[in-house]
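Given next, in structure tokens, is a single chain: the form predicted on its own.
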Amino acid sequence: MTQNIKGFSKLSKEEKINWITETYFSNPLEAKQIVTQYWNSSENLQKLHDEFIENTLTNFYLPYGVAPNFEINGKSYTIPMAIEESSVVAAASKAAKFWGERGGFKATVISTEKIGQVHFLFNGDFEKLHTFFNQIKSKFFADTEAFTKNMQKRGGGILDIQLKDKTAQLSNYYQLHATFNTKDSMGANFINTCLEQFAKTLENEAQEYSGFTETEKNIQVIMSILSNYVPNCIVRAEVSCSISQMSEDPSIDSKEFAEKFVNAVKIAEIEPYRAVTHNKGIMNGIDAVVLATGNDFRAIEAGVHAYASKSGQYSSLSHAKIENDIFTFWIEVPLALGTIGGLTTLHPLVKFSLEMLGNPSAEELMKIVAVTGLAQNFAAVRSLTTTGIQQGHMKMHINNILNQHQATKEEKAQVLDYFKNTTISHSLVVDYLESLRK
């Protein structure tokens, strides 16, 4: 049986699912009962979920939690996270409790430069080119005028444009280089139309211009497209306390576990092996509110993991020092973020989670995002110098432990007080879980 079919985008969403659970399930009734029960029953909000991608069988979902008592820059939020890692949420409430008590969190927009590229291929002189580009630098600007207009109104636009000579790199390449502020939008598709029309711009002139020869009239443009390394788009967040105040537990001397919080800092910043489940766990908190509240999460992944790595090795994105007795800890981090367009006027829950966050602005948002990050990143890196980070995971993983094995409520309750102060493992909880059975 072939499992090729022509013009499937072309059928009805019943046909999309019929074809599906027929061609790969061995009981299509009950496949196609998998999909259809994540159906909204709302048809109007099904309808627009389905519209949101191409090719739709159903909503995948993930738990939506928030994070209550983050104090920034003296303002409170409770903070919107969609993620399906048990402890994340828990986590971060429990770091933003603890900072809320020594003065909160501070945050900082140190810039919000976006960036776009032309790539071209140019068989000719590097000094003509430059040439060229000085005289007619002025006619991009005019020539997106139309497209900018707007944005310019919200103070925004297109802030530079740099010809880029990459010929030692590759034969004939180079680049139009150019910033963009994009406001409370993230930009994409203000940036990428402003550069489609560079390209044209360029070739059009390039045809025009006397200077060259005619093999290098012929500019060929490759692509056109933004780019998601955002170096020059950077927030910052950090904490700071007597280090007499680091620790809750009587057990556990503060001095103590401030500085050896600094030194699993200093190793992540140092250990590639390290710094990657180190930067994964900030991520966590990172990802969970960009996906919440309608922002591109893998553009935000792409330009993070690539700016940890602009010292040529991979290293930690936060950091932390002992300085006269006071602990910091501080995060500088790439977050090119939008409030509007896109999903934020669409996406119901989205709308309810920059609502719950007072409608912030795109720096406003940057500064939350970053601030989760580092709460994040602080709960974690406290489990692994104190109690070790499985004591708290698997005590918010035993549920899902205890629903795959579709235990009765009357079990749960068995469990969870067996395990209460007892090291906890999955075949440990499915072992007791069964002798309870028997």
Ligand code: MEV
Given for the second form:
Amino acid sequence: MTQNIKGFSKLSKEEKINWITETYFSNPLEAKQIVTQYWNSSENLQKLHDEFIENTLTNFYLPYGVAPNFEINGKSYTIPMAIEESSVVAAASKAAKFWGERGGFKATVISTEKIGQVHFLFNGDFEKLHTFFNQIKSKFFADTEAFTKNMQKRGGGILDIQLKDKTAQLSNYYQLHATFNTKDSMGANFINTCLEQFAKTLENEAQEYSGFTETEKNIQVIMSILSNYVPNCIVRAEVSCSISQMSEDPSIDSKEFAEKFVNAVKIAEIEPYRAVTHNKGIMNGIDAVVLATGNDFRAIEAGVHAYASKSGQYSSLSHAKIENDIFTFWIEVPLALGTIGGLTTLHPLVKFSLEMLGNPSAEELMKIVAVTGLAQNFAAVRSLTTTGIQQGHMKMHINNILNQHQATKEEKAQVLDYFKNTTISHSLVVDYLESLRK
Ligand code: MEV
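Right, the form predicted on its own is done, so what does the form predicted together with the ligand look like?
After this comes the whole thing, all chains and molecules, with the earlier chain placed first.
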């Protein structure tokens, strides 16, 4: 039996579900029920979600939690987080409380520049191309005025356009390398629209340029697209306190813990295997807020990891030091975020997140997101260098295991009590639950 289908996108949602469940499932009725139970009872809300993408069958839920008590630059925030991983929100909340009692988080936006490129081939003399580029440079700005007018009113726009010679790496390959300020929008549509116009202007003007030979006139644009690598759109978040305040646990010496923590971060700075996991912990916080505020987490992920490799070796995004008995822990990350446009006006929960955060500017959101990443990293490295990660992780995960095995309320209470002070693992929890049921 063939499993290909023609005209799938033209089918109604019900027809699509029927085809999928009848083609791939041994029990189509049950499969259909799984999919349809996630439909929203509000037809309008369901329609809104259906239309975000193509071929929507249903909704895919992620828990939406909040981490309260974040003190950032003297202001208090409750931070929304959309994430499925147990213990992430709890860890963020604990770190927020810890640092709230030690002066809170300080965050600064260092730069806000976005980048886009027109990649093209030019078969000819570079000096001529350079002269041509300088002659028509103002035309790039003039031809995009219709799109840039509004952005300029908000204080943004095209910052600069440069011609780059990349022929040492690929024959005939040049770029228009443009920089933008997109203020409170992430700016992908604005940048791509400008770039596609630059490409047209480039091709058209080349055709008209009397200084070019016939071959040189035929500039071939390969593509025009923003870059998700934004090393000049950087935010820094930081915490610090006296090393004597570092431990909350009387059995853990503060100075020893501070030193161990700094060494754990240094290991992530020099050892890529550890750096990837260390940064993954940071992204647990960053992605959760990025998602909850309707931003593009794939763009953020791609940009952040490229930045972590900027020295040529993948390294930690966060850093720590002790100087004059003061422990300082900080992060610098590239975050191209938006608080207007895109999903921010379309998705009711995104609007909810932004209002809960006090309708921040993009720069304020950059600070909030970087702080959440730093808080998450602090919580993870603190656990790793003290109790080990499994204690907190499994404590949260225990509920998932119990739900998976349909534990009753009484069984849950008994299991949680039993594992309060002993090692937790999936099989130990299941074994104990089974022993209760005997
Ligand atoms: C788990 O999601 C994240 C950690 O592995 C991060 C880390 O190791 O630093 C705990």
